[in-house]
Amino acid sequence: MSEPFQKFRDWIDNRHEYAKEWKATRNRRIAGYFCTYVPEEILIAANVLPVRILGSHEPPTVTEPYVFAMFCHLCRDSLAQGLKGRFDYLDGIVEGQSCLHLRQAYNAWRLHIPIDYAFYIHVPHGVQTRHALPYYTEELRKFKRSLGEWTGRKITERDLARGINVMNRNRDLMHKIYEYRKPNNPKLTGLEAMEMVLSSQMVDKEDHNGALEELLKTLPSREMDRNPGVRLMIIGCEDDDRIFMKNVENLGATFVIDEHCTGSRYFWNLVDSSIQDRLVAIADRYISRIPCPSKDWPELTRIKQAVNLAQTYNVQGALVIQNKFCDPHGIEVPPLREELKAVGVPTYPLEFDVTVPWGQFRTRVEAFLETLTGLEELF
């Protein structure tokens, strides 16, 4: 039998060639996009191949002239790629409203990257006011028409729903999977778990879709041959560094559940179909969903979901992941790693760069997994 997460391994690592062909062979359009707030729904309705920008784990050496070199390095190393030529099949670009450095990534990118379609989406920050739904759901009727303008359809109620319905499918039968991370014995490892989600980002959903039916056809005979070891959560900012999660896991250990937007967020919630007005359901799914922290206030909602997730999972530890120089997830790591201690998870904190500098990290984290070990024998 086939290694049954291969297929979704080598869509990540062909991502390029993937789309390329993609585009070659049915004909349409891909546009890229930074940030999961933007509705992916609403681009597949229109036909149009949604790609999310990643970068490649290069230290950048082009950005300094377009972006800050203190801003996060994803939005300085998704960039570099754009400035490389690697996203050359793009023929639009799409950000929705998530922080200073993504957006500045997205003007540098629709100025010096040639590119026919550019839209950013006023996302509000302010998404658990009675303001939000109604304003966000108007920003989406301004993308569903610039779209339809762009691609010379109109986008119809049928369109929209059947946008609705590949994501839905894709969001539930990835959460159908993550049940699987659940026993004690896990039947996939965190890393396979986020070449899962990772790569969903990156092809037709329909050709994912059917990827995952036929990996649930053989999760339940899986046999892992290996120690799970500490069971452990990682939370935090954007995280597919693949190599890190191996390395941690080779350690002795199993990510057995996350929460970030490679991860559990990006499809945590599903859109309500039985609200009759198509946009207003999408609207209010990324309304509501589990939040990033620069929309997550007053009430801090995700911290909540992150002690519900690391509960039901069985969670040992928690490594908190901070991309250095990105202030909302940093200002949430206190509060975060409080509200994980009450429950009697402990959590290590660790700050990401483009590349992980694995050497020092491997120190730190055997040591973090040597004292949950020891606590593990003192109970």
Second form
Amino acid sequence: MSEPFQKFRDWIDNRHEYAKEWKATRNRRIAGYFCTYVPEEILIAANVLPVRILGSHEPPTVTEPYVFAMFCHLCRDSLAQGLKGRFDYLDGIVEGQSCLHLRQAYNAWRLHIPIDYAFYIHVPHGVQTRHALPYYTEELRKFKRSLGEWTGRKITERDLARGINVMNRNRDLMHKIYEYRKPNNPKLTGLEAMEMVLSSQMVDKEDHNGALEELLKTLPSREMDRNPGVRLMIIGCEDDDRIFMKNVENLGATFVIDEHCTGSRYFWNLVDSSIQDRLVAIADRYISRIPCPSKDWPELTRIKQAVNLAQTYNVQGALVIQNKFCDPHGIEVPPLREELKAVGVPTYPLEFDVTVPWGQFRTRVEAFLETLTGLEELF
Amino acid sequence: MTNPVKKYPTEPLKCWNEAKSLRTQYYENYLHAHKNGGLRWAGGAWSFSSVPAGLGDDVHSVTGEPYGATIAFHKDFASECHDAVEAAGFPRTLCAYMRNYWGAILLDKFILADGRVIPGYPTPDFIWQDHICCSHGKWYEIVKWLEKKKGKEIPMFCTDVSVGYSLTPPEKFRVDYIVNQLQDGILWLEKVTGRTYNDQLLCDAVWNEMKSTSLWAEVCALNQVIPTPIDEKTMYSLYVIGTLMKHRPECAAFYEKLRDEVQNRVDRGIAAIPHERFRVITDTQPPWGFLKIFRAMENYGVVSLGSLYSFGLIGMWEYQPDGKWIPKPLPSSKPATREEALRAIVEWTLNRPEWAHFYRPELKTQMMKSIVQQWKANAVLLHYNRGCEGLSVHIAENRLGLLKDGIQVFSFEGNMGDEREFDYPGTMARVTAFFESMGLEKLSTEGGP
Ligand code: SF4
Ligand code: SF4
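Same protein, different state: after the form predicted alone, show the form predicted together with the partner chain.
Whole complex next, starting from this chain.
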């Protein structure tokens, strides 16, 4: 079996071409979104293609007049893509309230890049309060109405059911593929898992589901001709740095699980289709999903999930990724490390910026891997 | 020889010492609350402080941001706090107030308003917070976590207020979301303290808070006259009373007295600085360890008469139909029931000017332009504050918006609570060059150029 993950890689590498072609052939609109708190179900129900806006890991100097440089590179790099015209096919942008950083990218985009439609969803932060659900449902009703006005087409219950089904299918299939990360010799690398999830945020979910179904047919018989080495976990901020993943895995390790919003946190929870009112069901999914740290208070619930994943996937160590200036994640680093340590998972923190200084990181990651294998004691 | 710059009469504020003693008393009350069977709580300056007031008059708080600023002002202690927080593994890019606050807990020390550092951090009985900035809820989540490591379990309640901002009255479902949380909050307060809640005390506290925040705006509005009766550096020592205890009767009473005194200064032409000839406003918290900037500005005849921050962090304002920005008048009657009180304070709070920029930079720019015009400011000094992502969010957009309207803007980078990130000589060199480009020369001691 040759390169079963190539399709996902190609989609990422040619994401803009894909989107332009999709638009031309289907004559439908495309909306960019910044954070995974945007309920894609409703966009799909409106026949709008949701695509995630992400950076390109080039220094985002063009954003200097619009965003103070003390905000995280993801928000600046994402905005830079818009300013450079790379997303010129977008008809609209949507943001689902999360951190202040991405909110800035959204607002600067709204103010400085010509766009037909911009909607800010006030996703509650208080996801641990019982009042979040009715509030968020009402907010989603507004979003649905607004989308209907924009597209000139009323969104029906049937449409919502379709949106939920396609999203749940996608999540379910990715869950199944993540199961293949559990064996001693995983059937996919961390890089491949990342490429699968990332591409899901960029292309039509129906196309993605098709590719996942194909993959599931062949994956069980896949023979990996590599030594998996140390079983690692990657946790933290948004991270789509494929080069970093590849480089670490080339040092004699495999990322067998992740906990970030370009990985498991994006798709882990499904919409409960037994809930009659579909908007309530969607609202419920985003409120009860594994939270972004920006919404995770007064109890640190995400850390429990990270610990659970580390144990279920039998990891030997974890790299904790902190995007420079990211407050929600940065605040959680010490308790996260402590909880993982308590279950016997050593961690190593790395601060990411728009580009990763691999030269420095290599030595540090190698040293960490050596501590995990006990090799350092030999010398 | 050029003419000397006009000299205005100045005099110290009479109620200055009262502000000082209110502040000292506040920290002492918190510290000694347990001695008299009282309760202590911790939370942010924006939390709904009138709600715990319903537990009784012996319930005292320490609000986080002013406490973080107090630490910042005492640079040596601040530096110890930063070291402790970094040693505990937290990034140094986080909110500087929050790091100062955690640092004191980690060091197990408490700083009083006058800079005295005493051993033993006085643990609160409960945490009562709200959340609009990324760090609000998480700040106290970590306080809870740090205290737990010391074997202390602190219950925490945090109200989500991130429902957006609008210049028109907020939609009902948004208000309901917050009111419903506060209703739960009251039941929670009863449970964690074992006390019976008193709705009358809540109604009084809500009314006091509305009075205090409206009165503070009235004080700030008096700075529209030339010469300005109080400058921003002085205002920092006065607005802080509101950030500590906006719901207390002594706060409302103090602001009433202050408003009358400032009015009297206006009537008599008393100025904040003797040689006022160039009026500026600032933005966001200042670098607290370097308030001498304001004195250096005076040497050029420059007065800072306020900012959206010092006017609107605590003060409540509203736009009139003619576009004028005025102190928000009190509602026609005081709330009489729990539901009325909660609804009133939520609707009032959602109007807080310093919340606008969290959502739409255009709204903050509009308010800043109103201040420039109504307060007759010549320029805006924008502090790109690395210490506070909450108040720096969208600041670059505000700069663009002001420039677009032909307003002079000088921006500088700093940090309100971490002196390692503020270059005082460099900033002063740039700011004086800016004043010189505005045609100002340094004044001689006699006030001549
Ligand atoms: S990395 Fe942090 S600051 Fe940046 S977008 Fe994600 S949560 Fe926000
Ligand atoms: S970043 Fe600013 S707004 Fe946020 S908690 Fe800190 S001081 Fe407050």
